[in-house]
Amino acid sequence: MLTSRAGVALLAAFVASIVVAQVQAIPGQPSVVELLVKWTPLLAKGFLFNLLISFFAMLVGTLAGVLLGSARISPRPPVRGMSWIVVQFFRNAPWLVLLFFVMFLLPFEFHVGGTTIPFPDWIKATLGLALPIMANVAEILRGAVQSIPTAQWDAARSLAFSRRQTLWKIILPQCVKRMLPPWMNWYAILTMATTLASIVGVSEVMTLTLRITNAEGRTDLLIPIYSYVLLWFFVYCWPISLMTRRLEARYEVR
């Protein structure tokens, strides 16, 4: 969980890095603050790209996770067993390995008739990041369903509801508030993990940061600009973490 103390410490480190960089700067060169202001629009575009990847990865991972989680609570043992294997594999596999797996597994373009359709790297990175989210959402769903009192199932059965009707009309609606806090927590984790996409060649904020430092050729810019980007991620993810803690306290089962 992100805390306000961590934010204050990060802000202090950012300011300190600027002060140190200014002391080390060669007279006549633009200041570090001027360079940060100069490159902020480009960094903002890259950061928005990170948010775009996180949004679609969370969307795909949630939809697939709901289906996989439904298989985890299936009354059929083969379905439960296979879904358990899938969940354990993608929950425990390193995210970077999954990214490389998807990048090399999927083609760079599709040929439909005489038309060539490119398959961008950022979409493959989105799918790669969606896989661990899928597995964790499946476990969140399974835990939420199992936390519902069995009397709910018995009451629905006495009213002649089928298992599918009971699950989708009675059980899952009650699970939403229980699933929301951990779901939001995983979204914050995913947002910070989108920087891994830079390793597989996606031009997001970390890739642009590296290009900026290479273009400027100033070693004193290195720590301030990375601290600057890190501060952006904190500012975006801290409200999510704060809301997660509040929802957990509100929906806590006493």
The other form holds:
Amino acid sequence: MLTSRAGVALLAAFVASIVVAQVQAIPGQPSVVELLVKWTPLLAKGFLFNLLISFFAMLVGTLAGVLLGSARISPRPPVRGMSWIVVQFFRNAPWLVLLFFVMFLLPFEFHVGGTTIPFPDWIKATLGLALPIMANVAEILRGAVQSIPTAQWDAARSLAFSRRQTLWKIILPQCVKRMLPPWMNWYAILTMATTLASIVGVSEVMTLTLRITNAEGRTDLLIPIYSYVLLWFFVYCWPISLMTRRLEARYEVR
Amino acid sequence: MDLEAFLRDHGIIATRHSHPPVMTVEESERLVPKLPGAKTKNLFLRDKKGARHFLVTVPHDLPVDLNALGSALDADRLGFASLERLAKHLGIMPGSVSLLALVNDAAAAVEFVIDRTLWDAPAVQAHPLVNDATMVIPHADLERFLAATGHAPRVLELVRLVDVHKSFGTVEVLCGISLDVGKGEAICIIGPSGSGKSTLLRCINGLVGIDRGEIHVGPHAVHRLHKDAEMVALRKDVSIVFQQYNLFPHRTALENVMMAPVDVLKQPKVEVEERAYSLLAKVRLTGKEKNYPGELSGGEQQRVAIARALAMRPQVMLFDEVTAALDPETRKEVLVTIRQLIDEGMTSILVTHEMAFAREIAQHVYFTDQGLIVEHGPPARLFGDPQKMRTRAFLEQVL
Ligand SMILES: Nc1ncnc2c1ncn2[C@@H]1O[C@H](COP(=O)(O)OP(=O)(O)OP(=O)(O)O)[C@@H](O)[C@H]1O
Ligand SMILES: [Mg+2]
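Now show the form predicted in complex with its partner chain, given that the preceding structure was the form predicted alone.
Then the entire complex follows, led off by the chain already shown.
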């Protein structure tokens, strides 16, 4: 959970690291602050890339998760059983393992007819990250559907709604409110997890940070630049976390 | 009494076909859709002496005392199910062409008697089985024939339960329930908690499947429906109102009423909206159309639930202790609404603890205990002069 106290601590660490770096600065070299300012545009680009990956992974994961979640509550036992296995697998596998799994499983390009469609690493990483989201969204959906009183199903069935209609028109709309907080929570987790993509070679913000520190060759830059990036993630994810808790609180009151 | 003699005595001219035509199921199925006004209902009467079976097909809306007819003809009255079985056995489709058909006991031949209006239909005239010798009884005469049995007319049954059994695990909740509800009738089911009243209602609209017995609602043989898709047709004809209202909390009162007709019956939205407004007005909720269920009182919610059930234009309404969760004030509003519906001729089955209400509105009251009907009868008798000890004990407690 991201709290404002964590944010304050992070900010303090960042400022402290800069102060320490400034104090230890070797005269004649550009200061740490100057370097941070210089590299900010590139870091921002990398960060936006992380956000892009997070959007797509969330979109794909949510859509697939809704389908998988519907399978989890299917009246047919085989469908329920299969989807249970899928959910358990993707929920409990380490994200990084899933990421490598997808990276090596999928080709880097597709051949459709005569043309070659490239399949870049970042899309593969997005799909890899979407898998655990899918499994967790499925679980959220199942929990939410089961929290709706069976009387709602009875009422809908009595009005001649089919099972599918009942699910889509009556049950799921009531679930959205309950699903929103945990869903947003997973989005925040996902956003932070996008940095895993650097390990599989996607040029997102962590990869860029590493390259910058290598290029500058300055050890005193390491702590400030990493806490700088950390701060960005915090600034982005903290409001989401805050909103999640607000929604949760409001839901509890109701 | 001999049917032919009976017909003769009442001046009903019916000529006998010399070589009775036999119509197969396929033939009648082909013929029926072409007949205007072939909306009929079948009853099978069996001569007790075993001489003859009578297959009587009457229009849905014809008020007839079938029990009286049966006894006048010294015949057993058989329900739909047995009729269906017999008709199948004979290779005819009940409810097809005939207004009155005579079946001989050898089950070898069926003689159809066709209503004159149907008789004139080109489709009938062109049918190879129809010839000069086919017997005709005009509609008016049939009514006379039925009226001549001299008993007070009773409406046709719309709901019929025969020996219904239902267990949950090892617990038998319904242990052989049989009851009939005529079209336009209101019946009440009373009984102690846990006697299976709610389960019974849920069986009638197919929410709960039964283990044994038969449930017929109009043309639907509920006990034979299994898939959800098959249930849809039944549920268009039967609506239920629950104790806890069970409105859809994410939709306004108006939307609650409109949803099923629009999404399930695929009726045009504009037309449904108009109907929804007038239904909400009917349950005296004008001005509350745009409120969400959470913003309405219990009594108001329950009236929305009634409007929602009515929006399907059902043949039968089931009410499951609809006032039990309400305080005395709001209870009255809901009861007034239900009484109005019953007065308008809505066939209703009510499970209720409101004895005074049951006494006032019901044509027939059933007292159930431990999954059985202990006693039933007109309210005046059941409440005024109960025969069984168990009934008396229960009534003493609640009255
Ligand atoms: N789905 C179910 N599974 C198992 N047992 C059930 C189920 N539904 C009902 N029962 C049991 O069947 C019995 C009859 O229940 P039912 O609700 O029909 O009684 P009732 O006459 O409506 O009682 P009340 O007046 O309290 O509403 C009870 O013992 C109940 O526990
Ligand atoms: Mg009950």
